[in-house]
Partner chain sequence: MVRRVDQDRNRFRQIVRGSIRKNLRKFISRGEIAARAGKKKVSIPLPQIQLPRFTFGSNRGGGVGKGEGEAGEPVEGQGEGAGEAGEQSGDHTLEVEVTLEELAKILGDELELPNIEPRGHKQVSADVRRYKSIRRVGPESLRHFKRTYRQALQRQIASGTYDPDNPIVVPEREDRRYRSFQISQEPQSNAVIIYMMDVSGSMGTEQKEMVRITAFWIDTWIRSQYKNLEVRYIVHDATAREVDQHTFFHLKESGGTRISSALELAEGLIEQFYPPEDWNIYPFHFSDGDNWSGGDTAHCIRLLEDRLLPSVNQFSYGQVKSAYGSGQFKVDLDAHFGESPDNLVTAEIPDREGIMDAISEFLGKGR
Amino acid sequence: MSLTAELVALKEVVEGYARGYGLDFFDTYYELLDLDQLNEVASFGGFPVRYPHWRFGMQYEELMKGYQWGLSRIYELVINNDPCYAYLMRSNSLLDQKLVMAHVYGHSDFFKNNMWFAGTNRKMVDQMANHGTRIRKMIDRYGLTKVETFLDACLSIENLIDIHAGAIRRTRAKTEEQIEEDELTTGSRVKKLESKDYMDRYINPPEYLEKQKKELDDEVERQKQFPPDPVRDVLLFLIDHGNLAHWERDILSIVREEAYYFAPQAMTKVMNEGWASFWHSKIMTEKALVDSEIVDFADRHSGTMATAPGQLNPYKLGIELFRDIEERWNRGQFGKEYEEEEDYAKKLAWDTSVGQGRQKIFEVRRIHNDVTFLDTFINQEFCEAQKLFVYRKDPRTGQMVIASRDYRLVKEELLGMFTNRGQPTIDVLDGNYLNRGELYLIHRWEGVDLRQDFAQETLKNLHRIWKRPVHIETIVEEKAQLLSFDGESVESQELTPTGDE
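Output only this chain's structure, taking the form predicted alone.
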């Protein structure tokens, strides 16, 4: 539904303020929706044209109940697309609409300029519609139950991708024909330097040639492994090597494509929300507010920034860290001289008035994700100012107590939450385990345990896709364990850690 004349005028004003601060965003179009329409769009992840699936209905019910019970409320919904689309709730006040627009322009600027979004499909609205059409055709042809059952299995492993794949260029494994050719030509590929016959044994020592030949032979053997190196993108491995029907491979490809589209949003949750909050606060308090709106804005903003005990609010953490970076770079609190200053009072009072804060936060917005953002810029002063600490349960009293205020331990806890989006890291280690075509995965422990109940159900879904027994190696109570599913039951056994061997 198109905007009212009042909202069109408001959009032009807020957009002008945003551009005046240097934000660079996609052309942005707003849709005005009722509550149930907005919750419906939100349940589809912002894409009302997506394929049909029961989980979207479940999310819709959750959103509706959250609103009805006063637990949550959608103020803004914006998607990474060019042009950018955002949604406004009809029942919101004019102040709310103004705040949402300011927030949206922050998000749109982040989508357009952050390097982790550079490889995403900027026409995903059209692509989502295409995906929906393809899956509906499959339902018509193969039946709802069959398609939905397979789609359920694919969605249960949609996180098994390589989130850094967009920034890495990897070579594909050699084909069997290429390996056979290597075997035939290994001897002839040993490089010798040109020399006279009487000098050959000195210029091309036999032991050197033998060593080079062995290295080439080892490389050929390594290429025979399947896959030759561990594969982080499990979905791509299943697509390339799984015994799938054409329509099954198409569904898995759709799930993988959408997983990669949404991955940068999960990788930059703190930064993205912090950046949008930073600019909506700046635009509202310095430009857009009128006197009669100050109290209501403070109420809305404080509600968004509120943090419950023991929980992490990405809006609050992000905005405060951006503000801290801007202030530190304005005052020159960076560099070798500042870092080597041991007097804590002098560091707090340090001010060279270099005024590089605004330039720095735009640079940070461009190159970082949450992990590098937190790792690079959280320091002792920030943790103390924000009252961040590590807490543990006291074994004697059963109460939660402060275990440490050391910023390094605080940072370690935060990085553990955001590395690989806080999810277990899984690789394909062997696609022909025991020479029976069985799939062998390995859980790379990086601070996130593998939940046994989730792992068992996921193995069943992987079996549905791979159609052969599947295994996953993990660590339970510091002992290597192998979980297996053969199509009938899940079994567990202890084993010696295999590493990459």
Second form
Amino acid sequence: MSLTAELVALKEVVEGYARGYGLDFFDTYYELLDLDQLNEVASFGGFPVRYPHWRFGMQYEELMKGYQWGLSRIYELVINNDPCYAYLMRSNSLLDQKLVMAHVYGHSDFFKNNMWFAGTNRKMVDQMANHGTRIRKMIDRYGLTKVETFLDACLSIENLIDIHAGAIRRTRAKTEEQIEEDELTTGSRVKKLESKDYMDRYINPPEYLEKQKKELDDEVERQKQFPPDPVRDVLLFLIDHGNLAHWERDILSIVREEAYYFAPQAMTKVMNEGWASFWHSKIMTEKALVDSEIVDFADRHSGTMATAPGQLNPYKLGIELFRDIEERWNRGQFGKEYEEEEDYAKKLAWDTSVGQGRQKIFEVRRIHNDVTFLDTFINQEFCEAQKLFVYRKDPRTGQMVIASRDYRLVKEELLGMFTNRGQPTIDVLDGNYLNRGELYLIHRWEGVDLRQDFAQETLKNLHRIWKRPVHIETIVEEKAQLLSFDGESVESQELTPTGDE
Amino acid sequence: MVRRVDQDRNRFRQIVRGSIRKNLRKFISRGEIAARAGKKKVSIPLPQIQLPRFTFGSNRGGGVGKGEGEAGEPVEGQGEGAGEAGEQSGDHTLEVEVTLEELAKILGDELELPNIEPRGHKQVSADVRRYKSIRRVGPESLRHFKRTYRQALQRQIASGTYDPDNPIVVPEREDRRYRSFQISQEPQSNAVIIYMMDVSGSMGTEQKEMVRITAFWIDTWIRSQYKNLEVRYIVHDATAREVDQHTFFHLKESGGTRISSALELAEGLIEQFYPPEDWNIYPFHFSDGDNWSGGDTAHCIRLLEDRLLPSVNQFSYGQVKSAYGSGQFKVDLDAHFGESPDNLVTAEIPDREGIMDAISEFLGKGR
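Got the form predicted alone; any chance of the form predicted in complex with its partner chain too?
Everything in the complex follows now, all chains and molecules, and the chain you saw is the first one.
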């Protein structure tokens, strides 16, 4: 439903404030929804129309239950689209609506300007509806069970995409002709430097030539492999090379497209929420609040920012880091001179009044994602002010104890949590393993094992798509293991350290 | 209006039911559901409904927190840290709530239980009060706000005192409307379950747990078949007495066993409270099959034959296997009655796996 006259007026005002601060957002439209409608849209991930799938029903039930038990309620819901759509709950007070609007312009600005969102489809509302129609047609044609089973299998691996695909070129650029030429010239192609005979042994040492030749031979061998380089976009690999029916390929493409659409949101959770909270706080406290609303606002705001003892709230972490950056760049606490100052007291009191804070945070929101954001800006002063620590399980008592307050360790732990959106990194290593068309994946182990029961079930789903035996190499309790599913049973076998990968 | 999400919800419920059905034997033997039953709903943990993914296990063994404390001190509010940075939280078993009726339906489908046909003349009608009409007088607590408002609005418009620019509506005495009930006669069928259990020394904790689980499923099924269900509990060793539900499952007695004592007490209850013309009666007796003497068993058989079997829908005897019980009672019952009175059912429950078969034995006749 469209907005009431009162809310339309409010929107104009808040939007004006947001523009006044330099926020640059898509046209933003609000819809007024009842609780169950809001939960419906939320269970579709913010979209009014998605393809039919039971997990949306499951999410809806969980949201309703969470609300009934008083555990959670949705305050704001905004989607990355041009125009940007956001939802307001009808039963909220005017103050709540104002707060949500102020928050939404932060998100909308972030969607539009953060470079990790640059590749996302800004007509996703239409595209999602289109996906819905395609899948509904398939269901009519092939039956619910068949389509659903395959869709489940695809969703089960939807996290196996390459979130940096837009920024990194992973395959070595070699054209077909180059490869062919390489093959033709094998043996004679190691270029010798020109030299006099008596110097040849020194200028072109035989061992060196031998090594060069071997490298080139290896390269030729490598090019014969399939794929020549490990592929991180597992979904794309399956789309390109899987033995799929037309409709199966279509479903896989839909799932992949949506996964890429949602990935930047998972990559910038701390930043995105921090940025929106930073701006709702600014807009509300500096402009939009009237005196009588102050207390209620403080209550709402602190509710969102609350951090339970021993835990971490991404909203809080984000807003504090943005505030810290603005402050530091306002006071000139950056650059060589500042970094090299050894007197801690002097560092804390450092103030050159350069006033670049606002400019800096706008730049940060443009170019960073959570990983680079935390890596670049967390320092000892911030960790101390925010009382951050790393905790570890005490092997003796099984209790979680504070391990350290060193900012480097805090940062390392945080980066571990946020790398690849907190998902394991998995590549396709071989699409023709054992020369039998079997699929060989490798989990790039970084300290945490895969959840085993899930891994087994996921392998089964992968098999449903690849239709030949599938394997994943991983590390379980410090031992390299190959987990395989051949269509009948899951087997795991320990790999010898020398492995032939 | 049909919402889009309803289709997905229905499909989800369908999957949940399918999953419960598939795992029913496991749930029954583990006693998981029985232990989680609330008044009207049960919450059932169903891990396999989630979409599996390649995701991290739980051996990160640490994280980043925020708060006071020195290195080495335990983390306040410890447990979960910030390990949920990704979009999926780690260990999160899905709990699905299912109403007892739904559960009964699943049980019925899986065991192919026939619906119970209440014995014909046991339909009694009862007065049922329903608030479904409106009166001009009544207590203020029952005032129908909307009707009152509408009445006042009508009157004001009719009398020309309504001003659209200042839409204040003031109800007067005669505008007030109140909810009021009507009495109607509705047929009602009543049922009573009388559980009897041997709590003599030979019935251990595990045996009682098996009885408890069996009783839960029997309750669930019979409750789905009757509007009014009463449950009575009798425990006995050498003597019998009536107890409440909690005591029934937790009492630990020791001593001899005289089964006839329980049957006598049950018979007394029926005579006093549950006239067979008005009630569908389901006595269930659980023991490990030991009885004091052959003489008492003979007494039991007489009691059953003369008094109990003619007045009850079905008498069920469940023999739980224990290390000490001889299992003689069932043998004696079967030897005496054979197939003849078809409202006596005996079943053996050798272990938890056997509970499901016993249930289907007990409830499979549709009485």
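In this text, rigid core is short for the largest set of C-alphas that superpose within 1.5 Å between two forms. Numbering follows the first chain given and starts at 1. Quantities reported herein were computed from a predicted structural model and do not represent experimental measurements.
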Yes/no, L209 Cα shift of 2 Å or more between these two forms with rigid core fixed: yes
Core superposition between these two forms, C-alpha change of Q311 at least 2 Å: yes
Core-aligned CA displacement of K387 at least 2 Å between these two forms: no
Per-residue C-alpha deviation between these two forms [G398; rigid core superposition; Å]: 3.4
